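Single chain ahead, written as structure tokens, the form predicted alone.
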Amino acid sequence: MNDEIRKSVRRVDAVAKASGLAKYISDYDFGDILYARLVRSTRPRAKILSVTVPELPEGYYYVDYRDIPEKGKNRIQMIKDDWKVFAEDEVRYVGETIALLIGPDRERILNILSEIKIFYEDREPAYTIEEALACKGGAMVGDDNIYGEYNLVKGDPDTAFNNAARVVEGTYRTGFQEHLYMEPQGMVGTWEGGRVNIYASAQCPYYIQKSVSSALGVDGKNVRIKQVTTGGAFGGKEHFPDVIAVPLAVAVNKIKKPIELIFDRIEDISYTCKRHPSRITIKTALDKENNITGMDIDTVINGGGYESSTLIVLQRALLHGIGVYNIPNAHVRGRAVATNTFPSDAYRGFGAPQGLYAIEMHMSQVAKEVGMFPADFKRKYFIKNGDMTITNATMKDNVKLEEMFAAADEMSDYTRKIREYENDPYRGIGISFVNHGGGFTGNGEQEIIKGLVRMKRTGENRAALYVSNVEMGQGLQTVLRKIAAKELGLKYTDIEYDNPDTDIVPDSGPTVASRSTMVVGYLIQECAKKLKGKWDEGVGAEAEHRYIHPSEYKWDQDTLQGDAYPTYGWGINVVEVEMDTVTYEVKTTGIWSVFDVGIPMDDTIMDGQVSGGVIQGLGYASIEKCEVLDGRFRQHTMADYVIPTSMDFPEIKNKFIDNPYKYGPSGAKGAGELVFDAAAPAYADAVQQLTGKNIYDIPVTPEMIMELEE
């Protein structure tokens, strides 16, 4: 049966997207429409003294915090509601929304925009983690600039370090990363049926509904969100659409006309959220036989001007902080700091890539210290079924890392090459081992999301699927149809599944956290079973199924103890490189990967996920440099923010190891983030092996390598 579900089929959206027939937000015709531009802060940290707006021509509007309805509030309801809809008294980052300028002519809007004068009283900004921890310019959040702090303890790390024969220490840094999805941020707001409607390119329609209704002071049912075909997201359209949807909704509520707010590419790169930068210091205690007895990890991430999802990102970074290893005694500390940079937010992996990069590089460096090759050393500490996790729960997965390593080694010839290249100044090979928890952390699914799906018989051999999950290029509209069709005995093309509309679909949760196939797909599988039992009721028969948390998984959110995730995906990447010793340019000559995603739901779609995720991770590791200068992203065009092309890396050779998860549809686990996680540490490990010098930071540029050699 699993062979049938994983058989490749033509994606349902393939023809429309390949032919250009698919309609994105900028393709819709809303008739007599107005256009909006954001009036943004030009200061990273300042008090707003006054705003001078020129006299506006007829049909033009200036909308700010004073236009929020009396029952509403000037806050964007995300996980926290600290982020303001419109800055009214202070600004915390360059690009913060102060107002919307709206009118019928785009060029005239830009001319008026240049005439708006904002007067500030500047305050000293803090841009880096170090500046934030030192409270440069005074604390912006609390009295220490810390959004939150967590501590996880396993065993007795203090005793391990007190008795250590020696300690190996390293500090690892990762930077901002731009999503660079194909389609920039965009949405249109309309006034229909006496309420605000938002047509959005986004991942999470119900997130937008929650934020908009809270700001307007109305019930969620009085706001309608329609997701339109979305050209990529990678987490960049999870919470950030709320930031532009809410001011847009305030404007629509005031003006009662259609308003378009669509970013151009430079605007999108300059003024949207990025991946959280991190600084992770790891200390490892070794005994006289060079065995690891304890580990101390201090993780700090840069949250930017507002918290958004930062603390949840931090949690995942910590929960993946010791990676795939069973460390007997460990202390993992995490802090998220406020800075005067654009707020950081969701990005594929959601904190895990930062933590996994650090632990993988550190383990390779400890291996070097004790005179072992990285894979030989790391394999000694692989976690196994029944071992204790960092949150003091038993590992319930059937961990197949040894089987996966055998496959990776056979494909890449890693064991032979690592020895052959030991003193080769031109070639290197690196390896990384990762895991990624599927679904929301801890109690998120059962206490917060409580996902619900609905199905309906619509014809003799047809059924409709109603879920709030979004196709954004990952193949979801095909995969979820396949899951439903398998249970109903139908063709996947006989399943109807449209872009979500909050008036029509139930809230099955957001399209995030590697949960759509594993969690929502399982709900669909069980719902389809119910509908099949009602099939004889004829056309119109319906069934629903809500998430029920498996009783064997326990979690305490207050202490972060227990089963952080019900299951994990597992991955190995091997990367081979060559370096030009004159220019220090590194060329990747081989990429091999092995993944445990349970059972793939479609081999071709999953191969696409692997290719996209690994190459995106290699870009993060090697060329995607994103720096802040005076509070602005220095790289803000596709000319200076460089991402990989098909010419930059060779074909990936991949293998899946089947390892079904009983609460996943046909055994599937989450996969969308896992495939990103391993590439950066494998690449950096290869460069590290080639140069003989420790690599601590990414991206690993030629300039960085040159400095290592000096």
Partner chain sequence: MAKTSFILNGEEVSVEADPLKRLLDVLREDFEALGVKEGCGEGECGACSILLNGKLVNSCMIPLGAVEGADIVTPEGLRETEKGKVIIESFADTGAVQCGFCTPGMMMAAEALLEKNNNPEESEIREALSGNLCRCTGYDLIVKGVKTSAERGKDLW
Second form
Amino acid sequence: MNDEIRKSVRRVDAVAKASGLAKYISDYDFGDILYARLVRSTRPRAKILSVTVPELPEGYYYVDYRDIPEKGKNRIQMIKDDWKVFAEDEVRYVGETIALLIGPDRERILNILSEIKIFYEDREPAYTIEEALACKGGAMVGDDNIYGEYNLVKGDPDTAFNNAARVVEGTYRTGFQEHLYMEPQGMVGTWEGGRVNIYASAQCPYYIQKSVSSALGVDGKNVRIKQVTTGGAFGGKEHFPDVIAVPLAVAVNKIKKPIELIFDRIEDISYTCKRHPSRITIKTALDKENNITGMDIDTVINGGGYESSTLIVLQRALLHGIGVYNIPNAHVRGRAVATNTFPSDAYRGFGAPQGLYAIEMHMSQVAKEVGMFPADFKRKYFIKNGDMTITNATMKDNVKLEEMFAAADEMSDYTRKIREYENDPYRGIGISFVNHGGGFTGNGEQEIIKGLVRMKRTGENRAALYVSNVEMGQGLQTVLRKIAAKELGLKYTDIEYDNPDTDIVPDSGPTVASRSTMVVGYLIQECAKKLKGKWDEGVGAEAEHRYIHPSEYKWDQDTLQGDAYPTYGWGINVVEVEMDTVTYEVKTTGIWSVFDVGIPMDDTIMDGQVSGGVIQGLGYASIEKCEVLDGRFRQHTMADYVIPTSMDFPEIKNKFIDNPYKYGPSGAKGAGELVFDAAAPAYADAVQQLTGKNIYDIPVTPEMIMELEE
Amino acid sequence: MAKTSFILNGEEVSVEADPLKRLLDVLREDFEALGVKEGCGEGECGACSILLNGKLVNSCMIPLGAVEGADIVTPEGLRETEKGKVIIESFADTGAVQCGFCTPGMMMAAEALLEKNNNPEESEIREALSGNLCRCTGYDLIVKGVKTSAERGKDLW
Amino acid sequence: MVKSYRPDTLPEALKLMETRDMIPFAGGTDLMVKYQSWKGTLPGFPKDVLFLNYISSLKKIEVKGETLVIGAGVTLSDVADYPETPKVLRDAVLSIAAPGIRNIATLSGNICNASPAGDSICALYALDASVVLSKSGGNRECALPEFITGPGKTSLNSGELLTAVKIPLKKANVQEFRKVGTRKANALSKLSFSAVAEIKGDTVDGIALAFGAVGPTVIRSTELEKKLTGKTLEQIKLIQKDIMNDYSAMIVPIDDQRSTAAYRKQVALNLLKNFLESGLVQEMQ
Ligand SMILES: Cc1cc2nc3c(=O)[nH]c(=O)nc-3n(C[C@@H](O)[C@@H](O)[C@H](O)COP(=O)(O)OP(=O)(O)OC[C@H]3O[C@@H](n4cnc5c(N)ncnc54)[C@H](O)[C@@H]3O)c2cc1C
Ligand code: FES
Ligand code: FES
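Now that you have shown the form predicted alone, what about the form predicted together with the partner chain?
Expanding to the full complex; the earlier chain stays at the top.
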């Protein structure tokens, strides 16, 4: 039934992009433009005593917190509005925005910038989770540096631990990860129609609108956001664009001229949000027969200088913290701490990769403790339909992990190889099992987003769709067209779908959380049905459809109990490696994956998602080291923050297992983040099997392997 | 300021600009060759790839003053040729394009490879693309795109 | 304002170098990174710039007698493609960056940049390469270890240009270059190792070993190499431990954003051990 929808079509944007015709933000000509450069904090934690700005030549502007309109607020409206548009009296991280310097000539701006003097009174900074918990230099947030804490309890973990025959424990750490989208952050603000307009490389036009309008103290309608072709994002253009759009809007509001704010690469790596580092301690209680009776997971993530969306990330880390397993008694605790590093924020997976990495490594290590191979042990605990989740609801998915494992095993020959490589010092093979909840956590789609889509008949055999979701490489402009076309009996190329403009499209929510195909796609499918009913009204006929939460999924946001997600995507990765025992360098020699994404909306697009996600995950696991030294990211050039090249990893062999989701368009579920999640634990597990030594931290560098081998 | 003349996409052109201006900026600003992208400005990403006297180079690494008399091809030129069309169509059909920011540069790297070797092995393709970073695709489908170009363009290269 | 010059001949270039303090510009792949500025602004060159790429006489690579002579305008790609290039150098050059950079970056630029992580330099040390330094008045030749004096430092005098690299083409049936980079391709070195040796029968007839990125300049010891020369495999086994200890004392790497001192040192010694135990053996057997 779904063969039609999954058949690959040529992406609508492919030819224009390949030939260099697609216009990204730096390709537009806005005529006489001014350039903006950020005046940034050079201190990780300090009081600002004073700022001296030289006398500015005609046509140059220094814009800071004093330029926020009276009705507005010096706050960026993200999930939490603690992040300031412009620092006033204190700074909490290196690179914090203090002002914008604006003018027509870039050389001159750089000269003026070098003459701006900022006087600070330094305070002792805290960079790591440990330093934050110890309140080094005195607490920066509250009296304990903790942005928030959650506790999830299932069954009776205390009794399980009291009665345990033995307890296995491990502490797992993951580092910062930079998105390294190929197109750096950038936007242009203009004054058109008596209001601020922002043209942005971004994932969430309505997020920007909300942040800008509240900072300016105007109605949302008085700010127009237009997304332009976006050169990759991966979560990096989810909230972070607000951090530059708002100061830019304040400047445009003051100067009333077009202003460009586009980052250089070094600026981009140095001064944008990264994935939250984590420290996760897991204890497992085993009975005499080596069965798991209980688990205790203590998760701490580093939120950096401001909270912004950190607690939502933390929630997702916790909700995925127990992985794909049914553990009878469990306690999952989570805290997010404040440090003096650049605020951490959304990155593909949004907390889930950290939680999944830790549980997968831990389960492999427990398997070793009880003398079993990882897959054999893990499979005993696979959650099934009807089992209780960590949030005390039943698992409503038809979980096909066993079928998926069989497919992965057949492709990779895992079961044979793991035995064969047991005493092989050169080769190893690792496996991981993950799931990823589709859409916003809990009832977020209903309570926070309330997505609305609109469609219109625009011609004899043509229709347009209006959504605020963006194409950023994931293929959305093609997939949503396919969904609409299928219902309307049209060709996908007969559907119009422009880059969203908040003047034109309704708010169908942000392009995040693997929700665009599954949630927005479903809205489009339902909306298209409505439009079909009105087709005879002729050209101009319109239909709208708003999100309705399926009543069988219940959620209590205060207690975090109930159906955390209506459905999950499921995944398995197998990674095979070889090690050079002279240099401790690891070479990946095989990658296999099996995913349940419901029904793939387009085989080629999904293959691209898989390959891109897995390789990004393997980078996270192996080479993407990002340390903090004196409050700055030590690897801040593209030469030093290294991502995989075409030669780092071999081709991936992938298979999809169909498992349609009834509220997904043609049965599709979210996939964009799932495809990232499984790679890091599979890689680390492979190295762990190879070396025979437990791996706790990623990235697993040759330096680390050398220490293990000593 | 000085005058620098070169051949751009088959046409003789000249420009009055500081010889130290990056060729990347000259091509984008003075010749509207917007298919030449800036991903890093430090020679690492390959988004600014062009052909200089038939060889793949990074235009962010080259000042205008170094290209007097040179023959330069950008994506704007390549896309008008039969070979360029084959690469673009092949990339589109194999799913080699996601966000697209790396793609014009990838096309230049593919052309540079196929000029030297019209029937490359997978390892040779990967080597030829190793200076062109892509964060979206994981490269598999780009490699396939290059293979497909070689097959479809057998008589061209 | 910074000016730039494009001489067509070497004498012209040397004359210009004599008259003012200028930055010689070869492929620019180090210079453009070093002086990179905000996009859309000019690179921040502090001095006038002398383009070397119009001087066709510098673009020659040729064998003269027993010596390979590589002009200062020869790119890394050209070095790699040249059939007479010794394997150790070819492998080193091909480990640098990616095709696009190798197509403009020069071998001489890699040398003059004098980075401890300059990959070709490690191989060139092992090959006993020297450089020709030219000035309006004449030329001088300088062995590589005398030319490179520290990280980013050379003994180039004002008014001088490096015009050629000379490599004696000695017999060497064992040539090995190993780079340990931050990733599999297009990567900067954590460390590198070069070995060049001539094995006759079961005896080492000549040997040169060089280590890159584990000290301020490439590490090579002719003294220790002498201890290995004339030895058979069995004899090497006997002194291997002492040799390793002696190298260990010379290898003094640092921690930086790419690797740790401990790793660099350990792996450098592992590579040496591996070479002594298997790289040499293969040829001997
Ligand atoms: C993305 C990227 C990756 C890289 N990867 C590597 C790598 O893996 N390994 C590695 O070793 N290097 C690497 N490099 C650096 C490498 O490209 C350079 O060292 C290159 O070889 C320098 O040659 P050039 O012609 O570009 O030098 P230029 O940049 O032109 O010059 C370098 C220096 O030498 C001086 N100079 C040049 N020629 C002469 C001359 N004839 N006489 C006197 N002085 C001169 C210049 O004034 C300058 O100080 C990389 C660079 C980039 C941009
Ligand atoms: S912009 Fe030139 S290589 Fe990245
Ligand atoms: S397609 Fe996005 S970087 Fe390659």
